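First comes one chain, alone, set out as structure tokens in the form predicted alone.
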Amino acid sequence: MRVAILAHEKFPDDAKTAVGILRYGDYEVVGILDRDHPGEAVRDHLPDVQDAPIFERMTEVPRCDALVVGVAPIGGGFDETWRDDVRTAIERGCDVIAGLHYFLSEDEEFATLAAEHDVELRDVRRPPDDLTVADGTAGDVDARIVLTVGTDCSSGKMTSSFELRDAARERGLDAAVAPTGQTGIMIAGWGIAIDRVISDFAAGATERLVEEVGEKDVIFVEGQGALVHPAYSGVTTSILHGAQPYALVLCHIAGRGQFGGYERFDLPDLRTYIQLYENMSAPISGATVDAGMVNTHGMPVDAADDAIDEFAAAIDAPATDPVRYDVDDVLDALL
């Protein structure tokens, strides 16, 4: 499928969905929409992902099958400055794929246009209608279940999940990712956005994902939020209990001392954080933090290497930056 990705004024650092699709998706990306960088290319910012030109507006983009909303702002709202580009995409016969809490299919203008032009509005954050509470059976699945958890939001849980899956497959293992967020769903083509699920059913939705993957050598469950995040701790706990993991991978942003967007709240020290995750897991699955991942984006190599070494020492487990380096030592620890 040929797609354009909307990432206005956020590319690349604050466009997690766009970058995830460029790095792991099977789409042919024909262009990025970003008013801040028209005339440039993805390779000018991210040399290690699929390249594509950057355009100011949808009218300039080559023919494609769909427009993907590649940003997910806090709260998942729709930015009205995107409306012209979404409207243009629909009028050009493109499907529109979004991972917002604002459902495009419920927008009167977009729904009317989509019907007129026979295109689909895909709101990937819309959960199934038949979810239930958890039965506590994910641990019965014949697979080693590994959950990526974080010290903060956007700390590398999705990236780590797919990097570990790919590394496991390179070893000949039958490995899969259970996607729990909009970006993972867009990459894998299936999943449930747990942060949109009714709280009583969130653990059950995670359990369903693990059971749908079924028998594997290893299942990497994509984590969300952070256990003591002032806004998003609930989804983290639901995934932790619903997945019933064997092992945890702690993901961290190098140098981060406060929660992003909630700077008056300090992150716990790493050993305390590990104890919190393991204590919360203990009654359900007994998972332990067996490895770590560090996001060192933007740091010089020497500083990044030091940050990784310090993180590994602090958590007393193998660690790496999964974008800069391979994940072999981390995978060894998990398996």
The other form holds:
Protein chains: 2
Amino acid sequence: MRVAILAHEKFPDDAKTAVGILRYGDYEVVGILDRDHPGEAVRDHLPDVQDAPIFERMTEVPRCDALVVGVAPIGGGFDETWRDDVRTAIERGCDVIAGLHYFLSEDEEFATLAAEHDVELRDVRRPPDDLTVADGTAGDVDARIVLTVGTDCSSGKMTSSFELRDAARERGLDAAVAPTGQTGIMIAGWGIAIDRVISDFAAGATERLVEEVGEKDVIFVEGQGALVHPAYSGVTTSILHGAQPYALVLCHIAGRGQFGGYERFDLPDLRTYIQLYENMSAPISGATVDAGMVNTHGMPVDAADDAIDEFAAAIDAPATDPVRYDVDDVLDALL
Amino acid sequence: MRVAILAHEKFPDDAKTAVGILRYGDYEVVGILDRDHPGEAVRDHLPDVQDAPIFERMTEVPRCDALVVGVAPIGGGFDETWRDDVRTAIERGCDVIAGLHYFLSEDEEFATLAAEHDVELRDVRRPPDDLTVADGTAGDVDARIVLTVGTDCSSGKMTSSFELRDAARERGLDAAVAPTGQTGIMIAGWGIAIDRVISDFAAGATERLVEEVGEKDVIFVEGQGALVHPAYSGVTTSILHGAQPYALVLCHIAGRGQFGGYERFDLPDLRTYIQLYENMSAPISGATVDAGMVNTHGMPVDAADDAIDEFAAAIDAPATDPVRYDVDDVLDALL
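Can you return the structure of this protein in the form predicted together with a further copy of the same chain rather than the form predicted alone?
And the full complex, kicking off with our chain again.
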């Protein structure tokens, strides 16, 4: 499947979905839309993923099957400056795949146009309509359940989940990711966006994901948010209790001291944070933080290596940056 | 407003909404529907609330303005054995007020019938459609914010909130409840059912409730669920961080050792539970558990008094049963 990815004004640092698809997705990416970087290429920014040219608008992009909305703004709204490109994509016969809270399929103009041009508007954040409350049974699944958790949002939980899956598969293990967010869903082709689920059903939806994966050597559940985040902690807690993990991988952004976008709130120190995750899990599945991942994006290699060492020492467990290095030591600690 | 309350097979012990309305609501209750207790009266079960006769079916109930669905089954579904009574109510010109996840206004038969008979189907659990993520600003409201929290569901958080409000008002304080569940909303006439909100917006919806109440001497935020509940912990956490309380009131059911309906999971011991609530709040608003409430329903008075004393000793703070006794000591500890 050939796709273009919309990432206006955000590529690559604030375009988590775009970068995730470039890195792990099973798509051929024919172009990135970013009006701040026309004429450049992905490799000018990210040397280690598939390359693609960057365009200013959809009219310039080579023929493809779908346009993917590759940015996820706070609140999940639709940015009206994207409307021309989405309209062009539909008129050119492309499906549009989006993970916004705002459903493109409920936008009157897009819905009408999509019907005319016989293309699909796929809102991957739309949850199944038969969800219900958790039974408390995810832990009964015959698999080692590992959950990636974070000290903040956008700290590498999705990336860590897929890197760990790939490393486990390289060892011959039967491993899967249970995707809980829009990018993970776009990469894996299935999943439920837990943040879009009715809060009463969020743990139940996570439980269903684990039970749908079923018997495996290991399931990496993609975590969301952070346990004491001012806005998203409820999603994190629902996943922690719904997934009933055996082990946790703590993901952190090197040097991060306050919550991104909520700078009046300090992150707890790492030892306190670990205690909190383990104490919250204790009555349900008794998970322990057995390893860590640290995002050192943009740091010189020496500083990054120091940051990894410091983080591993602070959490007293193996840690790495899963984008820079292999995750073998981390995987060892989880199995 | 004259209302009948549907509570089939659940009155009074498993009909929290029915009992809440009888105790705190501003309605004249003309009858309870419970096919297990026809011919009896509310006073046969609950001597301290407004009395009303109990009927087997809606056809027997005196004329009234509305039928209230007064039970909230796990999962919030509609029980098809209620259909005849709801149909009868609509045909008799009654509005129907429900707090289910299943919206009566989206039930084809009821919607058609309601249009024919010009009555309203009010689904109080339907959230506003313009919710968004929390800004982390509830604590800026000029009010003492107190949150009722529980060791389990149905442990008395709604009751405690209204009893504390009434006691504060008796002292001449400007006090309000911020209702977060269907019964509280039915009693207060406004609010948002946080468990029905998209999980990403649950903290934001709580923040909006607190900000809508605005400047007060004290706001009692009605809590939901429990912090380590296998299914509902996400809702609890969202409210804890969205409301940014200054103080917490821990509500407990005397003798409860396992989660109701989830008996394979033990409740943490009370000191551990308090630590967990306080540690989870610490990075956001630093709330402390300053008092407790214990539900001793059905216990002989001596045993109840012992249970209250034991609970107060265990949590090392003033405590009472807000249905049996006044809440003055508890209120003192919160102001």
